[in-house]
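A single chain, nothing else alongside it, follows as structure tokens in the form predicted on its own.
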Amino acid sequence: MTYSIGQVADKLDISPYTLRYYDKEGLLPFVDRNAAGRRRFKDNDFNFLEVIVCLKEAGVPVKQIGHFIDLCMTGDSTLHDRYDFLAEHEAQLEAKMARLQHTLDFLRWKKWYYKTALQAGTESIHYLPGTNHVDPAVHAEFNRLVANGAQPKDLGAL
């Protein structure tokens, strides 16, 4: 069975423009064209397309995705290179996710901080006596609540 660019775009939840861009950048060397020059995608093309979409969502630059597709098109002699490519990008994505988790944790802490300040009617409840510095015990209390099973996202809900 063959698919038009619109059908593929719908199936992958991306725009036809994006697919055309990927083709222009050399990411779709496996796609056939009909006599009128229109792209005709095959069932097997979805294997490559899913990899392309995944790598793009992981933040891999288009040029590097193109290099990976070239490796795939070369065949089994590049299996090790492809494995190394994916391992490298997996590590980069895990590091990015860790940074984002840290950011989310901090945002939830501050949300809880402001929720409790709103409930008290003042931010000063969080300060060390006689200062405008946050008492480390306040942050420790938030961490204790989370450690005891409170859902961080719910702690800041009003």
Second form
Number of protein chains: 2
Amino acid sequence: MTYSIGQVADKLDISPYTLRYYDKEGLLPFVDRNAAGRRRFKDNDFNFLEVIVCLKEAGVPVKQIGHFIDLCMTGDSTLHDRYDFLAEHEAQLEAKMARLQHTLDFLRWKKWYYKTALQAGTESIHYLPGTNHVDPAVHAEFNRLVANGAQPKDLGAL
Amino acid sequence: MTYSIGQVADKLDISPYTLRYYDKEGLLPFVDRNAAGRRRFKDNDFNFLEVIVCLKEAGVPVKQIGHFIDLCMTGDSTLHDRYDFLAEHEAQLEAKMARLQHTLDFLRWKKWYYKTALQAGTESIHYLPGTNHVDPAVHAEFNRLVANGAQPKDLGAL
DNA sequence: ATAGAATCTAGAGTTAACTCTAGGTCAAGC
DNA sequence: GCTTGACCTAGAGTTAACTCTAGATTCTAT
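Given the form predicted on its own, state the structure of the form predicted together with a further copy of the same chain.
Complete assembly follows, chain above in first position.
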């Protein structure tokens, strides 16, 4: 069973342009061509495509993905390099997810900030008296609510 | 207390170029200037900068961040819009983190794939007999190990 | 007072990752 | 047999987010 570039594009929800671009960048050396020069993807190619899509989602630049594919094509002598490559990007992704968790926490505190302002009808309830400057005690209050067991995700809900 | 662009750049670990670029894009309308036209950041400005950095980390485009800052400068009439803006990006970030968790799971399975290949000295232990194609049973085996209580994070460790 | 460092603006240059155009080939349906 | 749509390559164009340059000004430390 083989697949045209359009069929693969549909399956992966990627444009054929993008697939050709990846090919140009060396990400698809495993893809066969028919007599007319058209790409014919095999079932096994989806194992590679899955890895490419995964690394893309992980934020790995196309050039580095190309390097990984090179390692794959070289054979068993590169098994260790491939392991290290994945371990490195696993670590980077873990770090990124930790950062995003902090970002999410921050968004939730700000949502609570606006929820309470909205309920008061004015943001100025959060200001230091006589200024336009946010009272640091407001954030401390939010943290106190969380420390007392409230879910940050719920505190901001209207 | 005020801060120069260089001091703010150091604190936020952003280049002064980038801060000026953000200013040009309308992200910093709240920043004062001294008599000579130089930017003077106030303590309260860090509340805005914190939001900008957070939205950047969340993957929000600069233009949209500019729109949010516009809302902030407009006053209490935009409180609801600001709440909705944050709620929308909270949802997007949650979705992204769920995708990244799948990506991380995939990286861990591939790490295990290479760990076992490495221990066998060859990737071919994962191939269907007489082919270069990966046996789907290999992934199934990994899933079985996870279903039996193994931690994906540990299965790939050398 | 003065040298070196930091800042300013306007605008050019860079990079990554697409995205599309032009001009041509090929395959399927009527 | 012919049209329509998918595919091909090479290469140009686009977009976002910086990043830097040039030329002028200002601040700081001796």
